[in-house]
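The chain below stands alone, shown as C-alpha cells; this is the form predicted on its own.
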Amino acid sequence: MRCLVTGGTGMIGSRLVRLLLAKQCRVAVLVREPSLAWRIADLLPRLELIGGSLASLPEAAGAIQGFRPQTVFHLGWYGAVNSRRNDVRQVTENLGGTLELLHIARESGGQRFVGLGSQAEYGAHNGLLTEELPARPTTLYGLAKLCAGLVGQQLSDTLGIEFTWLRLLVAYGPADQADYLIPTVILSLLRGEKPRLTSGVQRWDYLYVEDVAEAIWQAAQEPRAVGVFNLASGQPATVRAIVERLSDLIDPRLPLGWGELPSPSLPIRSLEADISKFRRATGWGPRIPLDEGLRRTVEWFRENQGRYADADREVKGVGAS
C-alpha cells in the first residue's frame, strides 16, 4: 500500500511511518524542514519526502499525485502546542489545507483519508466523552479540528474517498513535546530539579503513542472504521499519580512542588473516552498498560535528554491533542 504521511515528524507521526513500513508499505512524508525530521532521521532512506505544509500544498500537489497514495494519514497541524491554540492559522491555514489535501488525494487515487482529530473538539466537558456529545470548542485550535473532521467526511462522501476521524485524548511517550506534561517532569526530575506542579487532581486518559499508531493503521484497514470514533485508553489516572510514578522512576527523594502552579482556567477535571464504538469497529485495543508505557518514556529520556537541553521547565498539567 502506498501511502502518505502529514505530521510525519512529530511524535505520533513517526511511530506511525516506522509501523507502516514495517508493514511493506511505501511512505511519502510531507516535510516542511528536514531539519525537523530527526524523530525519523535513521528512516530517511526509505522514504520519499515531498517538501511542503498545509499552507503550501498547491506547491507539493504534483509530487503528491506522482506518488499516488492509496491512503493518507493527515496529522500534520500547524499550531498544536498550547500557545498558539488561538491563532488564526488554526482556521485559515488547518481547516483550508485539510480540504485541499482531501482534494488532491481524490486527484491522486486515493481511497483512504484517515485524519487526527482531537478532545479539544468537545470543548470543556467533564466525565466521560462519547461520539454523541454535542460538540463546544472553547479554542480556535478546537473549533479549526472540529470543522475539518465534519467538512472532511461531507467533502469526502462527495468526493468517493472512505474518511476516519479519530478524536485523540492525550498521548505520551518517547520523543514527546518537551512543553507537555509528562516529557516536563521527567525532564526536571533527571535535572535533578523540583518539577513545579497544580495540585494534580485532574484526571487525564493517556494513550501510549505505539497504541496510538496501531490505532490509526487499524482505522485505515477497516471498511467499518468510517465517520468519528474517539480515541483513548478508557483508563484514566490522576496527574499526581502520574507524576508520583515517574518520581518514583527517576529519584523518589526529589521533592514535587505540588501547588506551586495555579490550575489550569478551563473547568476541566476529568478527561475520559468511551472508545466502544472504535473498539467495535476495528477490534482494536490498548496494549500497553500505563505503567509500563512511563517505564518506557523515562527509559528514552533518560538516554535523549540531551535533545531537550532549553525546554521549559514548569509543568502547567496539560497536554492532551
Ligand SMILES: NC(=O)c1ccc[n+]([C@@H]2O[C@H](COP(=O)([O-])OP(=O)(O)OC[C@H]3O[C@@H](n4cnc5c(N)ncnc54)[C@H](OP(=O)(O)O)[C@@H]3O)[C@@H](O)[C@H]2O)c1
The other form holds:
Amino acid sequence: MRCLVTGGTGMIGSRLVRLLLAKQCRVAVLVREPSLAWRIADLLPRLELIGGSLASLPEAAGAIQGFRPQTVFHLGWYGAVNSRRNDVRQVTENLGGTLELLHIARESGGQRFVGLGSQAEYGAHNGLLTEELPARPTTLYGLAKLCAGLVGQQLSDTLGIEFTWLRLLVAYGPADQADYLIPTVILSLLRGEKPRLTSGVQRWDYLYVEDVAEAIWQAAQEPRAVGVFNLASGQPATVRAIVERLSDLIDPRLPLGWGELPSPSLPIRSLEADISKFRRATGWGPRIPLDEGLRRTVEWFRENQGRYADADREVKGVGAS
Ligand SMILES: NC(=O)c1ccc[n+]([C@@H]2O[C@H](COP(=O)([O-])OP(=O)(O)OC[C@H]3O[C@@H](n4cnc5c(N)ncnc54)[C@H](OP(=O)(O)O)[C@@H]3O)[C@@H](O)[C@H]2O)c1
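After the form predicted on its own, can we look at the form predicted together with this ligand?
Starting with the chain above, the whole complex follows.
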C-alpha cells in the first residue's frame, strides 16, 4: 500500500511511519524541515520526503500526485501543543489545509483518509465521552478539529473517499513533547528535582503511542471504520497514580510537589471515553497497560534525556489535546 503521512515527524506520526514500514507499505511523509525530523532520522533512506506545509499545500500537490497515495494518514497539525490552542492559524492553516489535502488525495487517486481529531472537540465535558454527545469546543484548536472532521466527512462523501476521524484523548510514550505532564515529571525526576504538581485528583485516559499507531492502521484497513470514533484506552487513572508510578520507576526517595501548582485552568476533572464504537468496527483494543507503557517511556527518556536539555522545568498541566 502507498501511504502519505502528514505529521510523520511528530510523536504519534513517527510511530505510525515505523509501523507502516513494518507492514511493507511504501511511505511518503510531508515534511516542513527535514533537519528537524529527528524522530524519523534513522528511517529517512526508506521514506519519500515531500517538502511542504498545510499552509502551502498547492506547492506540494505535484509531488503528492506523483507518489499516488492510496491512503492518507493526516496527523499534521499546526499548534498541537497547549500554548497555541487559540491561535487563529488553527482555523486558517489546519482546517484549510485538511480540506485542501482531501482534494489533492482525490486527484492523486486516493481512496482512504484517516485523520486525527481530539477530545477538545467535545469541550469541557466531565464524564464519559460518547460520539453522540453535542460537541462544544472551548478553544480554536477544538473548533478547528471539529470542523475538519465534519466538513472532511461531507467533502469525502462528495469526492468518493472513505473518511475516518479518530477523536484521540491523550497519547503518551517515547519522544513526546517536553511540556506535557508525563515527560515533564520524568525529566524533573531524572534531574533529581522535585516536580511541581497540582493536587493530582484529575482522571485522564492515556493511550500508549504504539496502541495509537496500531489503531490508526486498523482504521485504515477496515471498511466499516468510516465516520467519527473516540480513541482512548478506556481505563482512566488519576494524575496522582500516574506520577507516583513514575516516581517509583525513577527514584521514590525524591519528594513530589503535590499542591504546589494551582488546579488546572481546564474545568475538566475526568477525561474518559466510551471506545466501544471503534472496538466494534475494527476489533482493535489497547495492548500496552499503563504500567508497562510508563516503564517503557521512562526508559526511553532515561536514554534520550540530552535531547530535552532546554526543556521547561515546570509542569504546565496535562496536555489535554
Ligand atoms: N498527543 C496527543 O495526546 C494528542 C491527542 C489528541 C489529538 N492529537 C492529534 O494527533 C496529531 C499528532 O499529534 P502529536 O502529539 O504527534 O503532535 P506533535 O508531536 O506536536 O506533531 C505535530 C506534527 O504536525 C506537524 N505540523 C505542524 N504544523 C504543520 C503544518 N503547518 N503543516 C504540516 N505539518 C505540520 C509537525 O511537523 P514539524 O516536525 O515540522 O513541526 C509534526 O510532525 C495532531 O493532529 C494532534 O492534534 C494528539
